[in-house]
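Single chain ahead, written as structure tokens, the form predicted alone.
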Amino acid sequence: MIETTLVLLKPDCLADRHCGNVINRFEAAGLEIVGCKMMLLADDELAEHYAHVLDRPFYPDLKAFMQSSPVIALALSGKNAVALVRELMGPTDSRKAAKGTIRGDFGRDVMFNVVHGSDSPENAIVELKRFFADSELFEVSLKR
């Protein structure tokens, strides 16, 4: 099934100059970029995106980290895109991620883990709407 999912390249990805490597892995796996933008995350966007941990003691540190620089938001489309992105990223805790995964190769821990990816097709729809206007998503196939 063709799906579109959200990926955020986090501040540590930008700071450590891994964006090209990370995007290359997604493209090499057959995913197409159908939306891309660099943005600073506002308080309300972060509160909505991280509503499930808003009351946790680590949220202020997470918020500060996610606002420490711009992020790159990607909309990636392809066959079973949500599961494929999750597989390529590896587990949230980079210390537990296998080498060869994005987080295993570039991440440091739970917070400094390079990328966010939607965890289900349903959440992908919600998260894409949070970060992209309809006019910023393109249904193009660049396959030749």
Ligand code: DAT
Given for the second form:
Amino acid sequence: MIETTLVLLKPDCLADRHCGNVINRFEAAGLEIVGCKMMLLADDELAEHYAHVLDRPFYPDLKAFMQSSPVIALALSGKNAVALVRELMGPTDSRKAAKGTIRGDFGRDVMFNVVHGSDSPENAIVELKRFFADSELFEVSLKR
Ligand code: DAT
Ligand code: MG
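Just the form predicted alone so far, so send over the form predicted in complex with the named molecule.
Every component of the complex follows; first up is the chain already shown.
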């Protein structure tokens, strides 16, 4: 099942210069980039994106972190892209993530955890719409 999922490379990923390594993990796993943009997240975008943790005590810190620099939003396409990206990322808490996963290798803790990836095909559709206009998503595969 070919899916497209939303990935955000978070400010720690950019500051620590892991973007190339992280994107390489996705490409090496067979995913292709069909959308890519660098953006500063606005208050309302972030509140929508993190609606499920908006009333948690850590939200102000998470907000400050996520707005501390631009992020890179990626739309990644491929077979079972949603679950595949989550598997490559590892669990939320980088300290509990296995070595070999993106968070296990490049993350620091539960907040500085390098990447966001949509957690279900339904949410991927909503999140892609949140961060990309239709005109910013492309059919990339070369026919060969
Ligand atoms: P995930 O990003 O693995 O989907 P989530 O949706 O439960 O995790 O939480 C969204 C983000 O909120 C997560 O990437 C980092 C932050 N977060 C979650 N729990 C946290 C905590 N206990 N302290 C600080 N930040 C937390
Ligand atoms: Mg989540």
